[in-house]
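Listed next as structure tokens is one chain, alone, in the form predicted alone.
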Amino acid sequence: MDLTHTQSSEMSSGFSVRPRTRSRIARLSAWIRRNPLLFFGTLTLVILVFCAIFAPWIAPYDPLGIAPRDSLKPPSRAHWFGTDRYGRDVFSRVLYGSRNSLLVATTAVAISASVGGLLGLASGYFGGVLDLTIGRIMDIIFSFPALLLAIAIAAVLTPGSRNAIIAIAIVYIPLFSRIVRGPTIAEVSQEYVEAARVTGSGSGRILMRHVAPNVLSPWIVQVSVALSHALLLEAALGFLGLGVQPPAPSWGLMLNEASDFIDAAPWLSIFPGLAIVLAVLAFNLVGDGLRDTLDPVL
């Protein structure tokens, strides 16, 4: 009796798992059809981040290892992306370069998004002199082209990845401040904010618990878009020698090193260039997908 009951329960549970699995697959397929840009962008970013994290295990060669006999060899089975002037494996350097390039870009955007978001919240909530002061400072920074400002800041500081992060972060702080300020002003006029004040909630509590969650959507979308621009800025600084310093690889630095061999060894510039294009495209696809998903109008 017990055995029959156990078998019947296992059969029923087995049959109940299949519809659940099918429903999950159906929901995932429906989500992909509704958000194809977000799906493909996210998938590409996951692959890039995976390669960056596990580069020491994926790379077939030491990215800093010099082999003069293998100098400027074209792509082959031994070296998928060829070798550079010092005989270093380009494929390994592209993998390790993804770690430096993505780390600089993501860290800079994380800093600028945090600082700019807080400034935008404070400016939109308190208004008055604080809003005017923050606004004028942001306008001054905004008046400079992003690339020229980043180059100027990185040039004043000593070249290196840390100072490249600082330069890129300063460039994008005004952008996040403006993105957050407008929605904050709109939310402050809502009745729930006034109700929170009446109940005795302080400004910090109102900002973090009530206002901030309601202005996250444009902030999140801007983060993904800013990541693509920050990656291009990092590549530009690396190309000019103001970012990651040799012999450590980064995509922009690799393009700089390849500039003397455009005709003789085009693979030196093709593969890091394609890596930059792929990463920027992925960030843009994610940004467009998030905008379509989070924007109630769309």
Second form
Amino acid sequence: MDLTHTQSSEMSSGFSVRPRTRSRIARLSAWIRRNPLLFFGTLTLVILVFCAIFAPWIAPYDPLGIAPRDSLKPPSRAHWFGTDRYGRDVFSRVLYGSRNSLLVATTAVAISASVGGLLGLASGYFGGVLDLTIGRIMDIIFSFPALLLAIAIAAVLTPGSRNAIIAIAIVYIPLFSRIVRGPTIAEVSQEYVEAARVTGSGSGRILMRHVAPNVLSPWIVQVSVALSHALLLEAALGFLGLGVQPPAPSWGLMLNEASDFIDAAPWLSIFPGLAIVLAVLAFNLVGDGLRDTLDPVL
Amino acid sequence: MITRRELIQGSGAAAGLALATRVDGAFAAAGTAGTSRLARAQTPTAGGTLISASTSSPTGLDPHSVALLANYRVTRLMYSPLVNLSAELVPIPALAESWEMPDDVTYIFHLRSGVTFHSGKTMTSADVKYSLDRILDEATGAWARGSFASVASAETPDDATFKVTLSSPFSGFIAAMFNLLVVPAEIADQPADYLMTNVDGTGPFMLESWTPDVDLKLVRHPGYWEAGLPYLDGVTIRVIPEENSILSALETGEIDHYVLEDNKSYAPLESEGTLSLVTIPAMGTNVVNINHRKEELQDERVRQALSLAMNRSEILQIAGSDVGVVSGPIPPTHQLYSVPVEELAFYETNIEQAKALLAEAGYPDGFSLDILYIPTYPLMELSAITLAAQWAEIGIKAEPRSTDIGVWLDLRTKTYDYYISTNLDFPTIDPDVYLFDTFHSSSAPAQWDAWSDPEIDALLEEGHATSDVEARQAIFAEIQKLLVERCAAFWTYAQNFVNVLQPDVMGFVAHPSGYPLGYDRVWIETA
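Mind pulling up the form predicted in complex with the partner chain next to the form predicted alone we just looked at?
Okay, now the whole complex, with that chain kicking things off.
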């Protein structure tokens, strides 16, 4: 009774004394209530990125340090996620793995988003032969299953994280090119573009200052979707030995190493697998949330 | 799919090292080493088909030219050699009933009478001579050609006598006869690749059908030279590329026999206890090659520091799943010639001494090097990653470098742009064959590694020409100690081969070559 009383009085007094703070929290909690998934996704992403950046300070062990006596130990207080065949700490490796996996995925998407975006803008704005040429090349890339193409490119370029980035980037260029081209065509026929042209703006200026901002929202949504796909692709390439090279950890590579011990040491596959699921889920949730916010039409 | 030591044997120049192969059964008298637990249970019953599995398929059935493990595994069932080796690696009679040495370069073999080929033809010394000539003919591309390099002439005084004269004494020659698999002289009239798909040997089993990458079916040879053998009606060797799938098939009873590629499954299989496990030490030690061209590695102290920083029992635990022994160049399987590891220099881990040696050589902060491995060979990858972690402790920045087999062979034998390479074991039946053909400066492997040491060369030549066992023991012990002290390469451990069998498979005797043979004395117990 007493407690309820104090609380309610404090609440009411707080409301009257600090209305702005109160309303900010209220707004935040209201926003969370309206977008619980977006909130969860963002939170997970923030945690993941935090882990990736601060892995050296968080990880209890050297991710490359071997200890054969501790080989294949199940999760315990000393090793939260157990140990692998070399006696390496799986928790530390998952943490460091997030660095490599996220780095490959984000770099690849950054490349394909900017290259694909520019190609789409140029394609939609200039039209004609350029549009046709870019369009057909994108069709060709698109006609291959993404994973298959990435495997082929990564295999030709010799395995390694740099080449995994290149492979993933190439695979996703058409996605961005197409998503930008359509809205660009629509924008180009708008009167404000005509007006800009009439006032003597060059093509570059019109594209970057006027058209690009207006086609940005589908592009942003696509970035977050592509990130989750790229992460999966990175894991697949790593699993096939075409991504980050051992002994460096990456989630896909860890799954590969775990595949021999799926019965004997399930923790080897569970934790990196969980990390992949969480990261992909987070990117997808954020992508959905962004789409709802930025592009209600979709 | 290529497996284990095909890598080395497939590289051609190491053909002389391929001596270690198998034995088809005549070693039953050789003791109980590696005998399956029910082997002496009862009298054999004839009949039944044994199903074994392999992760790789032979690419051809020619017993002389195809240098692949998968080929040795099957051709040894269909062809017999002149001389067999016991599980203790002692030469025992096969197609040659006995042999004599009038002087140290002449060998006279007395052939067994009444030996017939699968075609029904009786074997004579002409067939043996033809087989030797075929191996020596460069056009055949025989993997065992190096073993017979010292043959000056071969004669056939009569149908049952075969006489070989060597150009210089070669103490491992009798053992080399283990690789003289006899084919009929008549195939000379056939096209050169006739034996790739056709079989006519004197071994216990005859070819019924071969579907590459699927299976190979063999049936009993009724005219086999060992009376009453084999007990089995047939053998089927199925190709299943994934070891995990083979293990599942063993659990469901689809497969009767398999030799583990990766011994990580040994402990779980042992604790489960439903399948019979027969282990036998291998005939070679796993080795890590050093590219002696690299400036840093030319300094003996640097190599010794690397050796001291290694923890060989950790490598055995991780790469060998602790199923084996830490070993010098010649493993304990060769009881006569193996040197105990306590007597080998720089074998015991000593980080302080390693750092001191490195500083003395002018690298107090270490240096960078790469360690080659081929990812399809788990043992190489496991060793490379373990080595990198161990060498990091003395400040060496070692980077495991993944290469496919073609790139690996190029790097090792042509372009030489690497520091360290993991490798597998060189199974060998005789210390002379391995050490001379790998570390004498005239040998191809020594030239690949740019290894040359006049003192060791002289000792190797002495060992090559000495046939007295005690004298050989002293010479080969000295050679091994010098090779280890001067770090011609880094030897790590010798693994055990693990044969996994259904409990109803009887009479199986394992052989240190690791080849799943001795099938002519195996029978399947009927419930």
